[in-house]
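For reference, the chain that follows is the form predicted alone, supplied as structure tokens.
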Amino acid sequence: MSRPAIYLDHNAASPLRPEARAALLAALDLTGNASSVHAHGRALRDMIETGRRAVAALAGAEPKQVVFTGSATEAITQAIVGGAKAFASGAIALSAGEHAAVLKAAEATGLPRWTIPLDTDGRIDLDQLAALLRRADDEGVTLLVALHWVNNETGVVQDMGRINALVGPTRHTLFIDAVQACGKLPLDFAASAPDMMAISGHKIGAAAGIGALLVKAHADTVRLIPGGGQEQGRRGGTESVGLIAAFGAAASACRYDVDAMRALTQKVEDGLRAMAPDVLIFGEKAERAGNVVNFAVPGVGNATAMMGLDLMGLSVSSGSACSSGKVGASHVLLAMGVPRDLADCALRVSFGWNSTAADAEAFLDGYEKVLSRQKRDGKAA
């Protein structure tokens, strides 16, 4: 089976960077266990700590605050399920637009979920967050607040300054899903309010199967996998040195060019408006990370469009890859008040470190063919 010619789904997973591939292969050539005290073990331990320092630098964290996990989903689950237990949380406060990993982890706690709505532009209603914090104080409930920084479907950037100001000074726990923010926005975990933060390797060009939970010292008791004491007792299981090394190499190589990304998304949005004046760009009035266009043309279903684009060698998505297997309405768009029939038309185009203007042009050419076929078939019907 041939590889698709144009990859436009970086928010699902970004292609492996050459630096990450080299680091992974170098680690695979080594023998041993990083917990062993002999020379072979020490060589592997050095690789892990080099990776930890690089990931910490990208996230604005101290190396000791970085706990490597098997994925961002595991980091999220450790933060929410482990955090709810460690901090004796009485309820989970989260937005209606959270990633499935956050929603499922909150469900797994068995605690009441206090949901914060999104506005029509995809921004979390922070006045409602403030109201929930007051309610929690009135009722004597300790909240674990779990919110995303950048939405994986729309690219909408949440107001972290205000979230920090609202939750940071309180007795409540703040967890931030920074998976889509890492590598796109400046992170300063060590100096900011969140108690915990999750990031992922394969979103920035490392290999899949590695994530990290960033934890402040007072959150260091958060556990999920006890195991044999790895990661300073914070996450058991023999470390995957190759994946950690690749994560570190990708973090070191990560240079997000906001202007270049915005030029690509602007090109796509301008092209879509030219060929389909009734197109809707979701979240366009909000601040966005710059690499995503989530749009819908009324009457053009995403299943049909994705199939047509795929046959042309263009890989796009209808939303979160972790909710795939399904093609249909996004819970994020529905939470923004988008009608279901329009949400069923939504497509997401996301760019990354190796995307080019030619990729954007190829997408526009392909989608124009999809529209032409739709019009032709509609007339034939």
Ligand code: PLP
Second form
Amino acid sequence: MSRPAIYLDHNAASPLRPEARAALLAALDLTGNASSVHAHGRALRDMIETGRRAVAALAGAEPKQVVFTGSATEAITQAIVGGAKAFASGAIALSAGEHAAVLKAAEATGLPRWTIPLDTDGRIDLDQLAALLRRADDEGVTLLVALHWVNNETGVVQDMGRINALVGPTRHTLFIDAVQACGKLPLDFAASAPDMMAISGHKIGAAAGIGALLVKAHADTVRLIPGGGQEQGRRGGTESVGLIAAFGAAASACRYDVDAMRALTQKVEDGLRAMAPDVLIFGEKAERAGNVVNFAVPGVGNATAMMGLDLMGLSVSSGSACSSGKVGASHVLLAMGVPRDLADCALRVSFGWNSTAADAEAFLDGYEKVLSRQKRDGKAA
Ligand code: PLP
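Same protein, different form: I have the form predicted alone, so give me the form predicted together with the named molecule.
Let us now look at the entire complex, which starts with that chain.
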């Protein structure tokens, strides 16, 4: 199968950076197990620790706070399922806009879920968070608060300063899903309030299959996979040295140029407004990470649009794909009060480290064709 010509889905997975590929291949050529004390093992151990330092630097964490996992989903599950047990939480407070990895982990704990709504621009209602913290104190409940920093569908940036200020001084545990913030915003794990954070390799140009749980010493009792005691007993299983090395190399190479990203998303938004004045851009009034446009043109269904764009070699997303590959209405948009028929028209275009203005133009050309086809077919019907 030929490769799609233009990739506009960096929030799903960002292409492998050349630095990450080189590090991965170099590690794959080595023999041994990083737990062995002989020279072969030590060479692999060195690679892991180099990767750990690079990932820690990107996350503003200390190397000892980084626990490598097989994905961010695993790190999130460790934080939430492990954390709920370790901290004897009585309930989980989470927003209606969390990723499925957070929602399903919360469900798996069996604890009551206290859901915080989103506003119409996708911001978490932090007054509601404050109210839930008061309620927890009134009812004597210990909370595990699990919130995202940057939304994967809309790119909306949550007010981490206020979240830190609200939860930091309390006895409650704070977990932040920083998967879409990592590499885009400065992360300051060691110096900020969260007890735990999750990040993912393939969102920053390392291969899929590697993530990390960032965890502070006082919270470092969270265990999900004890196994053979790797990662200082914090996550068992022989380390995938190549993927860790690739994660480290991608972390070192990560320079997010927010202005360059905004130039691309601005071009797309201006172009969409020119061709479809009734277009809705979700999260428009909120602060956004700058690389995502999530929009809907009323009456232009996303399943048909995505198919049409795919045939033109343009890979975009509806923002919400179920595992079956079918397109479903986004729970994030629904939580923002977007009517279902409009949510069914939502498309997400997301740029990243190798995106160019030509990619944005190609998308606009492609989408214009989708619109004119829709008009023609609509008239013919
Ligand atoms: N959290 C967010 C916000 C995400 O965007 C994703 C991936 O799409 C995940 C968690 C899960 O990451 P991973 O694919 O590494 O398990």
